[in-house]
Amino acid sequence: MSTTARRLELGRVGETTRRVDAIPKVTGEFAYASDLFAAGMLWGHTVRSPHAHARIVEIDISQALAMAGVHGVLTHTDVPGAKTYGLEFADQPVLAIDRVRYFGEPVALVAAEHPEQARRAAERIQVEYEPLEPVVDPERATEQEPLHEENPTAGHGFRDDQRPNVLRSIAIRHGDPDAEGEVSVSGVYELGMQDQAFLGPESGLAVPDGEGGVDIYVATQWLHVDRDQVAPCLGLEKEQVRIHLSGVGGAFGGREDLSMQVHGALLALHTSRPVKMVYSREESFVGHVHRHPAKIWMEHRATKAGRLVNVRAQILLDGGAYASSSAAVTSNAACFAVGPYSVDNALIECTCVYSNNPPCGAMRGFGAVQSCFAHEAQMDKLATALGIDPVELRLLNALAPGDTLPTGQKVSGSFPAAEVIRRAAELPVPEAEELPRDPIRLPGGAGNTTHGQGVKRGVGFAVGFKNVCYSEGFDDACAARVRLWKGADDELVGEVHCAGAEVGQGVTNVILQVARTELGTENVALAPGSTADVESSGSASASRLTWMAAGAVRLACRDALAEFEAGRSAVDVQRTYHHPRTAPLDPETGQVKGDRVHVAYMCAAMRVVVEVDVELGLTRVVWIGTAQDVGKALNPQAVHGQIEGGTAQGLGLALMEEIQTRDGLITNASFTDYLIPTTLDMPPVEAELIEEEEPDAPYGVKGVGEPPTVVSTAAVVSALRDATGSELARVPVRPDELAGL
C-alpha cells in the first residue's frame, strides 16, 4: 500500500499559511499546561475565601499538616519576600493577610502527593472570618469606607480624585463642552460582567532547580512581567526565576494577571519538589479578572443635517477588589467614547471604582467594547430622530486622517473608516428563508419551540474603533534573538527566539513568516518561549503582538544576516524594537501632552441580520457581514479566523454571557450556568479585509483580534432593536426584554 506524502506548507509575509499547531490541536495531541508532568511532582491546591469582604481573625493549619500525603501548608507568613504583587500596581496580596476583599481570594496553599489529598487537606484548614459590609454597588462605592487604606493608584500621574474607592477618574474636555445642537438624543446603557471563558483553565508546573531558584511552566500572556512579579515575592533575583510558556488554551486578557505562578513556586521551593496546579472550572471563574461591567450615560447633539456638534458621556466602571489593568481600561473607555466620528466638542467623564465584586481587568477590546455599545446605540437613536439612514449618518461623521480626536491627537497614518463603513454596508444581505423550515433554522433552534409564528427579522449596523499597542507614554518594546549558521550542503539555518506568547492567535506563524521572508530561507525554527533565552516581548494583548513581534524579528533577522554575509560562520543577534513614542494625558484636561496618546488606530464595521420570536423572546443570528481595517494581512486565513472568533465573543456578550453575583459572590461559576455561544449560535460570517498599510508599522500591519469584539455586541443589539422596536439598553439582552414583558 502506498500513501501520498503530505506537503509541508510554509509561507512568507502576506501568504496564507497552515498553523503549525493545527494538527496536534484538532487531533488532541497538543500539550497544554494542564498536561505537564514531572517525576516526583506534588499537587497544589488553593484555599479561597467564601466571603466577598471579611476580616481574617485566625488561621489554623494543624489538622491539614497532620494528614497523610501532605508536604506543605502555607499562609501569608510563609511568603519570604514582598507580600503583594500586581500587573500595574502591587496592591494584591500573595495570600490574604488581615482581610479578604473578594469571593475566592487565596488565603492558604497546600501541597500533597495526590490532588484529592490536597483538596481534602484544604478542607481541614480552619479560617475564622469576621464578615464585613461588602461594597458591591459601584454607584455607592465612592460614599462607602475605602477598601484600601492608601489608594494604590494615587501618585501615578492620574487626575486627583479624593473620593473613597476611586481607582481612576478621567475627564476629557474638547472644544466647548456646552455647545448646543439643533437635535439632541440621550440614553443610559449598561453592560454586565463578561468572562473570558477560555477552555483551558489556569494551570502550570513549578520545578525547583536545586540552587534556590525555580522554573515555572505556565499558560500565560506575558512571561517577563510574570517573572518580575513573582521574583520579589519569593525573595529571589529575577535571574533565579525562569518562566517558560506552556500550551495555552485561550487567554483573551484573562491570563495577563498572575494565577498559579507565585503559589506554585512557593510550594515548590518549600517542599523541594515539583508542584503542579490545575484550577477547576469554578476556580477559574474566581481565579482571573473579567470584563468590567459598566453604566454609561451619553448625550449626542447634532445639526438637523446630521453633523455631530457635541458628545457628552459619563462612564462608570466596576474594577473589583484590585487594580489589575483597570487604569488602562478606564483610559480606553474614555478615549473611545465618541466612536470613530469627528466632533468638535466633547465632555467625557469616566470613573472606575474599587469594590468587593470579582476583580476586573483586561478582556478583548477592553474599554472600547463598553463605549461602542453606548455610542452606536446613540447613533441609531440620532438617525431615527433626524430621519436619516443610519449608515449615511455614520459616513457623514466618519473620522479621517487629519481629524482631531477629543484627546487632541490628530489621526495620522492609515484610518479608512469611511471605506470600512461603505464596504460593510455594500455586503448583500441574504434573503429571508421561506416558512415552514427546519426548526434548527428558527429562533430556539434545537428546542423546536416555534414554527415561525411571531418571528420578526431585523437588520443592524455598527462601527467601532480601538488603539493598537500600548498607550499613554508606555515605552512598549519587543525583543527577538536570531541565530544563524551553515547547515548541511552549506545551507543557511536560522533559529528565532521570541517570548511573545502564542495564545491561539497565531503569532508563532507570524514570527516564522517574517523570518523566512527576511532570511530568504525556509529552514527556520522557532525556539520555545522562555525568559531564560531572550529579553521581554511584552504581552499578547492590546492587538500589539503581530506589530511588535514582526518589528523585532525583522530587525534581528536583517542585522544577523548582515553579519553572516560579512563572513562570519555563525551569528547570534538580539535586537529590541520600539514603536513610535506616545505621551500621557493631562490629568486635568484629558488632552495629550505630546503628539499622540495612542500609537495608531484600527476600525471595523458590521452588519447583522437576526430573527426574533417576539412572543417567546428567542433569537437567531442569521448572518453577519463585516469589513475591517487590517493594515496588511500577514496571514489572510488567520485574520479571517480572528474576526470570526472575536465576533463570537461579542455575540455572546449581546445575548447570553454574564457573570451573576449576589453580594459579591459569583453564583454561576460553571459552563452549565454561564452560557457561551456554540456552533449552533454562530451564523456565517462574511468578512472584507481592507488593506491600507500603516506607515509606522512593519509591513504596514495592524492588530486584528479586538475590533470584531468591539463592534459585534453593538451590531447584534442594533439588529434586535430593528426587529422588536424595543430600546434594549442593556446587555446581555434578556428574553423577556425581547418579548416586551
Second form
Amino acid sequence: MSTTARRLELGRVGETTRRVDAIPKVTGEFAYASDLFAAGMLWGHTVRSPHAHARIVEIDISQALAMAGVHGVLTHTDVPGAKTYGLEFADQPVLAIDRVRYFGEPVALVAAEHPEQARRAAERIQVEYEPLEPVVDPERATEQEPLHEENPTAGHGFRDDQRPNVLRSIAIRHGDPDAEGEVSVSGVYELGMQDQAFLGPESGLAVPDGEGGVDIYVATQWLHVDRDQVAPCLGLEKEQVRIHLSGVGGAFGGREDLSMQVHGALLALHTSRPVKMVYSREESFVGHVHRHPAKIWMEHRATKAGRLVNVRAQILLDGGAYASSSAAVTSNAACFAVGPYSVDNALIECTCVYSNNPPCGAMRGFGAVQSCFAHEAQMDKLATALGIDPVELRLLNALAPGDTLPTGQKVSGSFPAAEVIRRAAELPVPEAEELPRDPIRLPGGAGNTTHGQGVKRGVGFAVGFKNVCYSEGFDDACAARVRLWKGADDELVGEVHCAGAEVGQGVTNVILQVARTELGTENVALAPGSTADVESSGSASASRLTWMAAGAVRLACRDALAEFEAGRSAVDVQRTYHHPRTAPLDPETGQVKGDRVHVAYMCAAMRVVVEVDVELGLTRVVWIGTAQDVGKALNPQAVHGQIEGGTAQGLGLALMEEIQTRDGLITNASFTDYLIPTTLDMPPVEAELIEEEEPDAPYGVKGVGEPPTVVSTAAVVSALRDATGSELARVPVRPDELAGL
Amino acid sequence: MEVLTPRSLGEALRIKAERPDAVPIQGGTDVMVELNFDRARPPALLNLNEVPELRGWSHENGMLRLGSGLTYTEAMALSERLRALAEASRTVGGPQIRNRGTIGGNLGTASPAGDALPPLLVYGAEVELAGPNGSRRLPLQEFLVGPKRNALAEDELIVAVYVRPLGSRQTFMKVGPRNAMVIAVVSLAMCVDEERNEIRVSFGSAGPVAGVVTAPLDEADDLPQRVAEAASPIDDVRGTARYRRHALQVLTSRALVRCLT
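Okay, that was the form predicted on its own. Show me the form predicted in complex with the partner chain next.
In what comes next, the whole complex appears, and the chain from above leads the way.
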C-alpha cells in the first residue's frame, strides 16, 4: 500500500456526504419492497378480523379454495411450528386460533395468481365470530376479564403485579418519595395514539429455495430477529430461513414487529411458488403497532427558588392486544418521567395494560415522547407559579454528569444538557411578518381563512432526553464483516457486510464513511443486507445504529487491515461490537442493579414560534430553533435531516396525528383522515449541533433520530399555550380547544 | 373492465345512452379512489378526457361557460372573473390533484364537502346536462339532491356550468386541521350581487348538501348567526358539530369584512 495519504473524495467520518440512495429516490428509480417481482409469483392476501374482540366459532375455506386462480388458503391449523410469536414475548398468534383480540388481527391467508383473485377469495372465506365485550378503556382494564389467560409477561424479572391485564408495571422509588416542597404544581396529561405513517406499506416477497427452506425479501428494521421469530413458526432451522433487506419506505419503529414475513413464507412453502404480499394503505394501519396512548398524572414539588424537590408521576399506557415491545416502552416512560433534570426525590409509577385496542409498540421516541409532553408542561406550569423564566428554571435544574437519576444510575460520559438549553434559548426568534401576507403564510394556510384576524403569536420552549441503544441488561451487539483484496493496479479493495437496516436514516453512508476512513481508500462497497452472510447487527431502533454499526465496522476494518498489512493477499474478517453492559432494574424499587440501566443519554432543547387563529383554532408553526446533543456528527447533513424529520413527526402529534377508535375499531385508516404534516405545516428548522464526544462510543457519536421527536411535541404545545392561554393538556390539540370551545 | 373513449360529445352521448352502466371518468381523482379501495367495480368506464367540447371555458351571451372538464388548475387562473371559485380551487389537494381534478367531477360526486360547490352556488350557477333527447339546464341547487346524489339521469352527462360574472366582491374559505391538502371540516363562499342588491352565502361540510343563505345588502348584520343556524352539521372523525357551527359564524363575519369593506 502506498504510504502517501490520499484525499478521499467520497467523504470520511465527520464530512457531509450525499446519500447513496438520494438520486434514485428522487427520480423514482429506487426499488422498494412493494416493487419486488419474481417469475411465477403468486399474490398473498390476509383475511383480518372485523371485530376488536370475538370468539372464532368456525372457519370455512371451501368456497375460497374452489375459486379460479387460488393456489392456497391457510388458517392456524396450517402453521407447522410455533403457533405464536413476538419480539419479547411470544403472545401473538401467527393466525388467530380461537379468539381475536384486535380489529384487523390476521385470521387466514390466501395465495392466488392475481391480487384481485386473492382479495375476492378472501371475501369468500366464512368466519363465524361470536363477538365479545371489548376491553377498550385502559383505566378499567385492570378490573376486567384477562385477555390472555396466562399472563405472557409474568416471570421475566418484572414486578409481580396480580391485577388482570397488566402487561408490565414499574415503580421507581428515589430518595424520600414523600418529601415536601414550598410550591407544588400538578396536572393530568393525555396523548392520543400516533401512527408511524410510513409511506411504503408493509411488503415482501417469499421465495421457496427448493430444499424446504425459504428466502424472504422484506422491508424490516432487524433482519436477524425476524429470522429468529419466523423459523420456529415455520418449523425450520434458522439457517433454512434467510431474510434479505429490501427497499424500506420508512420505519420509525413500525417495522420492528413482523408483518407479512411468516404469512408470506407459509404461503410460499405451501404452494412451492414465490409469494408477494403488499398491504394496502388501509391495511397498513392495522398491519403494524402504534405509539402508546397515555394518561399521565404528575406533581412537581419545588423550593421557592425553583429547585426541584420531588417529582411524583403516575403513567398509564395502553398496550393494546399483544405485548410487542410494550414492556421496554413502559420502562422508558418511567425512566424519563422527570426529564433531564436533577431531583433528589421521586416516585414514578408506570403501568401498561393489555386491551382490545390496536396493539402498540415501538415508535420513534419510545415512551420518552409521552413523558416529555407531561414533564415539560409541568416545568412551564412551575415557572409560572414561581414567576421564574422558564428557560432559567430548566437551567437551574439541568441534569449534569455526576448527578444521580431516579433509577440510581449516575450520569457519566457526555451529557451537556445545560449547554443544549442555553444554545437553543440563544437562537434569535424571527420578527413577526408584516400584514397583508399570502394566506399560505397564515394559520389556515391554503384555506384562506384569515387575513390576520384573530391571529396571536406564541413562543414555547421545551427540553427532552432519551437513552441511546437497548437497556436493562440487553446486549444488542452489532457484527460487521470486512473482505479485503488487491484489485487492479494492486489497489486495496474492500467489501463490507453489515445487516444494519437502511430505513431512510442514512446508515449506509455511515458504514461507508467509517470504512473509507479506516481503510484509507474509496474502493469500498457495502454488500446487500442479509442474514445469510453476516451475523446480527441489532435493530435500526433506539437511535443506536450509527453508534453500533460504526463500532462494528471500525473494529472489523482495523483487524482486516492489520491482517492484510501482515501480508495476506485476501482477508475476510467478522467482528462483533458490544456497547457498555447495562443492568436490569430491581422489580420492587426500580433501582438499577449495576452501574447503568441505560447505555448513554442524549438531549435536545427546542424553541418554537407559532401563530394561532384563536377564533378558528388553526395554527401555523412559524419557526423552530433547536440545539441537540449529538456527540459527534458523522454526516452533518444527514444529522440535520434527522432533526428536521424527527421534529415534523413530533409536530404532527402535537397538531393533527391520531388514530381514532370506536369500541376498538379504527375509524380513520386512511391518509384522507389520518393527517400528517405537509410542507405548508412544517416551518424551517434552525439546528445547532452540540458536539461533545461520548467517551464510550466510536468517534464520540451518539444517536440523533429520536430526541427531536421527543421534544418537539412538548415544544409546539408550549408555544400554543403561550398564544392562547389555554391549558391544552391533551395532544393532538384540537381546533375546538384552541378556539376555547 | 371496459374503458370506452369517445372523441366527441355526440359519440359520448351515444355510448352513454347504450351503456348507462358506464361510469364517466374525467380526472379520476374520485372515481379511481373508489376503484382502488374496491368500493366500486363498474362494468365500464366512459373516459371523457378526449371530448373537446367539455374542455376549457368561454363567454356565451354574457355568461361564462365552464366546461365540465375544466381542471382546478385552470379555474385558479380565473381569479379576475371568478375569485371565489379560484380561491376554492387553490384549496383542493396538491398540484397533481388540481391538474387532474375537474369541476364536472365535483358536480358528479356531489359530496357535501365538494370545494367547488359553495362558490358555484353563490354565483347562482346552472348545470347543463345532455342526453339522447337533447340538453337541459338545471339550477345547481336543484341539481344537488342529497349527499353524493344529483339529478343526473343515467343516460345523461354533465356538459358545462353557466355562471353570471358578478364582480370582485366575493371570497371562499375552507377550514381544515392542516394547512393544505385537507377535506373541508367546513367551508364557506360569499358573493355580493349588486344587480340584485343581495349577498349570497353558501357553506360546505355542514349538512347533507351545501346550503345557501341570502340577505339584502343592507341587512347583513345577522348573517353570521343565520348561516350558523341554517347549517345542520354532525360530529365525525374530522370535527365536531359544535366546532363547525362556531367556525361558520366566524367565517361569515370575516367574509363580510372582505366583501363589504
